[in-house]
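Here's a solo chain for you in structure tokens, the form predicted alone.
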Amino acid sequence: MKRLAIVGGAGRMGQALARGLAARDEFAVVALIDEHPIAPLAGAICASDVSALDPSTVDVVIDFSSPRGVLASASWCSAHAVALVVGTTGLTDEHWSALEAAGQRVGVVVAANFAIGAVLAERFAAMAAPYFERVEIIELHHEQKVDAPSGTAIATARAIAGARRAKGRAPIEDPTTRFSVEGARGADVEDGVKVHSVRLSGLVAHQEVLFGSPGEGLTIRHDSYDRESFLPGVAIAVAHVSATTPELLRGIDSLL
């Protein structure tokens, strides 16, 4: 049985993970970490900082907190030989450097989206990308998501751009030359693949990839209606990762 500590345990995602993972026989949630007040979970300690953990009682730290929290988690896990699973987005080069350093000492899995359907949708989009002239991405999330575009949209755009380059397709050129409002055409993530971000109350996590060529179109859409959708992917990552197998695995695509 793997013993888990969840950083960001007071948040809606952290609470959903705590309940869902604790209900599985192969896991025990032993700690919830958050700087905000935490709703208690039977059998788990609550603390405000990862440094309060006893490393002998934890096998995997799961971080769904903030980029600043990821730095602390990566440092602590590396120093104490504890594996790490990260679902926090909005990471900069500084955060990735810390995760890469941790991955040289312990197992680390980082994913922008743990929903199985979202992972498959990204794979399908990369498969379709070379065969259409144009593609744009619309990502829709709840109003409390502070970063844009989403990590999922960025990963999808880069997968699409890479698949197009591999087939010798040129970057996509935007035909728009006149802008009534700057930014109306979205953000160019890579090679002309545009992303449009929507933030609305009532949403959880949703993404559409729209392809177009003369006479036809293709839409690939994934919807997470509840945070429970991320649980199976997190469980797969936690089951895979190990403190005794140093690595930095980006995404869970290879684990499916």
Contents of the next structure:
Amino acid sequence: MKRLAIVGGAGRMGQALARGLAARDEFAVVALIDEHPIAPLAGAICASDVSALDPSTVDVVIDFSSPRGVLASASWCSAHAVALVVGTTGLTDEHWSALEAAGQRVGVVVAANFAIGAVLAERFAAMAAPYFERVEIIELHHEQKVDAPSGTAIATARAIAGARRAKGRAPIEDPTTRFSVEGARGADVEDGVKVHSVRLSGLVAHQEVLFGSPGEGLTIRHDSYDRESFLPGVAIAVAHVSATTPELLRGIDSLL
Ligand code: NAD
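Structure of the form predicted together with nicotinamide-adenine-dinucleotide (NAD) (previous: the form predicted alone):
Up next: the whole complex, starting with the chain shown before.
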């Protein structure tokens, strides 16, 4: 049985994961870490900082907190030979460097989206990408999301751009030359693949990839209606990752 500590344990994802993973026979949630007061979970200790953990009691740290939290988790896991699964988004080069360093010593899995449907949607988008002239992404999330565009949209845009380049397709050019209001055409993530971010209450996590060519269109849409949708993917990552197999695995596509 793998023993898990959840950083961000008081948060929306942390609470959903704590309940969902604790209900599975193959996992035990032994600790919840958060700067804010944590709703207790039977069998789990609560602490405000990852440094309070006893490494001999934890096999995998799961981080759904903040980029700052990821730095602490990566450093602690690396120093104490504990595997790490990261779902936190909004990571910059500084965070990726820390994760790469941790991945030299222990197993690390980082994914911008653990929903199986979202992983498949990205795969399907990369398949379609070289065959259409234009593509734009609309990502829609709950109103409390602090980073934009979503990590999923960035990853999808990069996968699309990479798939187009691999087939010799040129970057997508924007025909817009006159902006009545700046920003109306979204953000160019890579090679002209645009992302538009929507924030509304009532939403969880949703994304549409819209492809267009003369006379036809293709829309690939994924919806996470509930945070439960992320649980199976996190469980796959936790089952895979190991402190004794150093790696930095980006995304869970290869684990499906
Ligand atoms: P949230 O704000 O509800 O929860 C985050 C929690 O982390 C908070 O309770 C906060 O106090 C805690 N926290 C932040 N920094 C900390 C630190 N340094 N040490 C200890 N605790 C810390 O947010 P959420 O909706 O649960 O999302 C958390 C993260 O997970 C976000 O980055 C979000 O984008 C990401 N997310 C990823 C996926 C995925 O599939 N990869 C899915 C949903 C959300």
